[in-house]
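The data below hold one chain only, encoded as structure tokens and taken in the form predicted on its own.
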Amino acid sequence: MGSVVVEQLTKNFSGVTVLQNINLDIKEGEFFALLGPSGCGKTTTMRCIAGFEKPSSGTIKIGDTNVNKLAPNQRNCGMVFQSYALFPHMNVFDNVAYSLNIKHLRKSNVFKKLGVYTRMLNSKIMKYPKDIEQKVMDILAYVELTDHAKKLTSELSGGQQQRVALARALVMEPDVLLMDEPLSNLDLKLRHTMRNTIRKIQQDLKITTIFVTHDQEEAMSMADRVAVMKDGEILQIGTPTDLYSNPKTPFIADFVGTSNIMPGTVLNRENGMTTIQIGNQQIKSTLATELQEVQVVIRPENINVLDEKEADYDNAFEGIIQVATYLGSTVRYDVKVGEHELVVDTTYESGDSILSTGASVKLSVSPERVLLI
């Protein structure tokens, strides 16, 4: 009922293509994220889906529905906007009860409109019926938010704000929840506590869920599966792992997590490994390339410093400390090794000592963690 099917689905605007053949193939119940810098087409995919914006070819389904022709009140699509959208001269409930409001207002006839009016503009003189004030009082009860029922908008928190609009979209009980980056005017700490909610009900109610963002952590903490998108395209569709531990692409590399890249050519292949020339250093990875120039890729997490101690590894380098930042759990170095520059995340315990920028280290990799792209 609440799958999502896009086929081919191509966008110009005055002649300049920001959706170039978008393939999504979404399941019913799937929470999906499209993940992707500002002006890559993440949100133009979603209006099209919600029908905020007409595609130039392809094709649109929810569930077995072609809904390419339908108007976005049709499609039974909840939307949380980035903004809000909340309206600031209504409170907690009417904002809720808004599109309950507008659902009836296109069923009544000519003596129920105009009792559906009144009640839009005074609710106090135009009582509920008992089916809507129910229901918008169990949906409110389930994003905590009962005691804010009668508090106008503008006396709530970003947080409490961002619970009714996701209340407002769920209350219509729509096939599918689309939501544009509703957490990015929230601080850190909020943001997180969203998430958690978010996911909680997504998961509680199994709704098809499509979630925009730019934030790569948000997509990769959330998501069942990501799409990641550069200039109105699909680079890659995954499993959070899947992105993170085989990205087909430099720049999926860098965008989905903090990566060291680097270009080398391939020097030979033998007993199961590739030997690569980085500048002036070889590097060894398991991973078999048939291209001959390649990019190296290394997560800073994969990245040893070994203690004078240890025994020499496969792939053993030595550098100098530019900068080493403390980040709590972490110290993350940046470390200059012949003309490259890694960055390289250690775990960082109470009492631990944390190398000095100048102090000379020893760095190592595994070649099971040498990426090639």
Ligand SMILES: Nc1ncnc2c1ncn2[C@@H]1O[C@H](COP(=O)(O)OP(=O)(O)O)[C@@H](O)[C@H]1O
Contents of the next structure:
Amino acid sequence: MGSVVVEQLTKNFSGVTVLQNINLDIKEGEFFALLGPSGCGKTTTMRCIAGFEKPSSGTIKIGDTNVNKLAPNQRNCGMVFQSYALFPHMNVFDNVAYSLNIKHLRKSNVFKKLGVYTRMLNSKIMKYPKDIEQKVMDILAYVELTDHAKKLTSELSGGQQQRVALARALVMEPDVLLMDEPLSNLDLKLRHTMRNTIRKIQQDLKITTIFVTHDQEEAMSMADRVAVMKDGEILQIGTPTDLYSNPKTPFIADFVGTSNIMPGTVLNRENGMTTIQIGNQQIKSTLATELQEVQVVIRPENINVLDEKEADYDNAFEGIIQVATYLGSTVRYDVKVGEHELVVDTTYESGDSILSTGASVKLSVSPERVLLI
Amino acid sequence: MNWLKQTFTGIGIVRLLVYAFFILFLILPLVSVFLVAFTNEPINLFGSLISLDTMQTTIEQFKNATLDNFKAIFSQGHYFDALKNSVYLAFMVSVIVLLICVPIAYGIARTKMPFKRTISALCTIPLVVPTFISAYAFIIMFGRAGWVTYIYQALGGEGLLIDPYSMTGIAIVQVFFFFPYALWPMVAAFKISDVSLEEASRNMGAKSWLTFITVTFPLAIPGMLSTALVIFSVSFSDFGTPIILAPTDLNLLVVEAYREIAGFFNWGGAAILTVIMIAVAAFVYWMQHAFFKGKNYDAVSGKPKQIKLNDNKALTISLSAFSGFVVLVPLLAMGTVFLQSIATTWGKDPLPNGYTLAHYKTIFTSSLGNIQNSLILAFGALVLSVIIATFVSYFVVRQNAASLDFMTTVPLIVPGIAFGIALIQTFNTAPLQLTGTAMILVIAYTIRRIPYMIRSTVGTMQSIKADIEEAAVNLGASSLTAAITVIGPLMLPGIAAGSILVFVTVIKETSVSILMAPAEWAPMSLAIFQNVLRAEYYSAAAMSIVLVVLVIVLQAIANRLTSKQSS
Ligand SMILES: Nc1ncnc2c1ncn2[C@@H]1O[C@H](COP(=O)(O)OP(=O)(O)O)[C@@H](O)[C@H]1O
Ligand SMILES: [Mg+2]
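Shown: the form predicted on its own; wanted: the form predicted together with the named molecule:
To see the whole picture, the full complex is given below, headed by that same chain.
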């Protein structure tokens, strides 16, 4: 098991820069997510680590070893492919045993090598030795596939195939586990279950894991830390809560959770309070900023809907409800305030009334919750 | 150093070996034969690299090189006649094939002509019969003692209806046995075609046959010209028909080249004829690719759609009659061979005088060796093809080996007899004295047929996603181990289908067998050829039937495999 350090990684495909100066410092045992929209270079980053792409420049270290010059089959990175890439001509057991066979192959003399090859081509002719048998059955039990060991992978459901892919990667006891959008081929319900499964296995084994996804919810709910990527660059690295409450750019604010983002101009800063002009309204924030022109970011759940009788607040605005969406435990309102339309989430308890379209409301935001970027 | 290390991995070595194989047994012979056209003596390029003495001799040979052979093409009527005749023959055959295919293709694609299915099925017969057997069948039909001649003379005709031993005879055999190559692409084109254009035309009130002539037909013309070029090269390269039927006074390139080498050991003469053959074949191939690239039938847009089929009685019946006649000729030819194979004697009569299985008994006792040889040689070529084609398709698909891709299409262009001559010249001295061995025969078969195998394996390889192989490598396998344990087994169906194809074509192979097979390794095709030359028609007939049956059975197995794979 090991840490992964990526320094100044750059990758060009025939002149086009796909990755630029990627720096990552992933700790041993960490669950690290690479998050970004499709085409931003997540897969390429992962393939550079696994050795399937050669970096144009930069270094990659796994543990203390610089792996730049190591072939992909010598890096000991377990990889779970987006398509699972299971071997369709082998049954579940043979799939999982593949890397163990390879290890035997490396250790044996020519004569024994032939035996291992025979086993890999047809495991009915050549039986597995006890140690492999034991290891494979253990890992299959771990991912709850014991009963399916002799089935062809095409006979399994999507979630089961996913677990075969996971078991196949885990059985080689990799230094790092790489997963490229592993859940994207599963339906919604299964995706939630698998999130928990993967997270639990990762914590059990304390295995360093890099998890690629374009789904912010997935990244935020599973990872210890998340790197947000865009156009081949890393914008910000942080814990999920960090990213959520202190996004460094409007893109992250928008990509990580829902945000109301409005351009504004800083008027003054007095008594630890910054006043910003947005259109013909003013808003106060406790955050300081050097900038003159800023993006004001407010999370939907940080906007309160005021009762008529409540006293005046610092940041209070009049608005008109455009749409009300009932989401179970919350109600989401689209509210027109001046020329902006704000998204507002309110908690909903049974018995509460839902405001109707066209109603006027008063909204307020605590100045601590007004982010300036 | 780093480069060396990367090259000499397991798979890197295999790649070098594959390149070496094609360079040694394909490129080197072709280059040599070109040089021999100047030096008039076999030159030993490979030997020159190894031994200084040989190098010295080779340099001497180059010093004496002349342009005489090239001049002779134009001055000495001999070579020029051969070129002229061969081109004329191929040209006539392709024109006639196109003409007879248009009505049949229209009938199959666009009408409700009677017996459509039967006719379609019978159209595959010519493809399983090697041309030297068809040519021989024509002799026993149209020759002096043939039953056609009997009927013709009984009806008051004089002499022969058609002299099989003539340019006309050769052309007729080729037309009736090569037309399916053009027919099926044409049927496909007529079926697809641009339905929207046709509907527009029909909306304007045009009759369906008028629409066909004014819209569908013109759209298919580029594709038809491309097909005509295919027929041209098939006819131009065909050895089986002319070697049996060409009279001594008819010069054809393939026959002339064979006589120069097998009769007179005239290295220079054979070389120059080989160079001419390859030049013409390459030119035709180039034309086909330069002018008709992307203009094949499949470029005609539109989806196959239920088109209203023409059921005009007069039209469909005459189409059916015409198509029936065209498919009947090869059928009768094969029927005649069959009758001959079970005839006690068969003089100038419509039917044999009596029936016997004695000829088959003879075959399976005294000529069993030939059958075994065929099977062994074909199996050798199969094994070699499987190994090489699997790796070639791996290198072409996964490593973009463009030069390898190019090299493996070269055998498609080079006529068999030309390739055979090139091999004989190149490998007739030490250090690689292979001429006259079974090994060089197997290699020749392999190289000639491997393009078809590679086409099949490349297709399968492309359908295997790259990440499957990456998964194996990620799990620790080297590229070679991944190829053996994952890619190989996944390619098995494609390999199986392709290898049966190789097996079948090797059994049918004529030119290389006749030219190169040593006596102790004579395959069936050579045995039949020699029997025909010795006028031992009965055993030739029986052996032909055995060969054709073998081909049909194997072909059926291959078809099943491929249809299973695609379903
Ligand atoms: N082999 C390649 N050759 C050329 N361009 C590539 C190649 N692989 C990826 N790219 C390009 O690199 C960019 C990043 O791709 P990728 O890493 O797959 O993105 P992601 O996984 O984030 O969706 C894309 O614009 C893609 O087109
Ligand atoms: Mg990707």
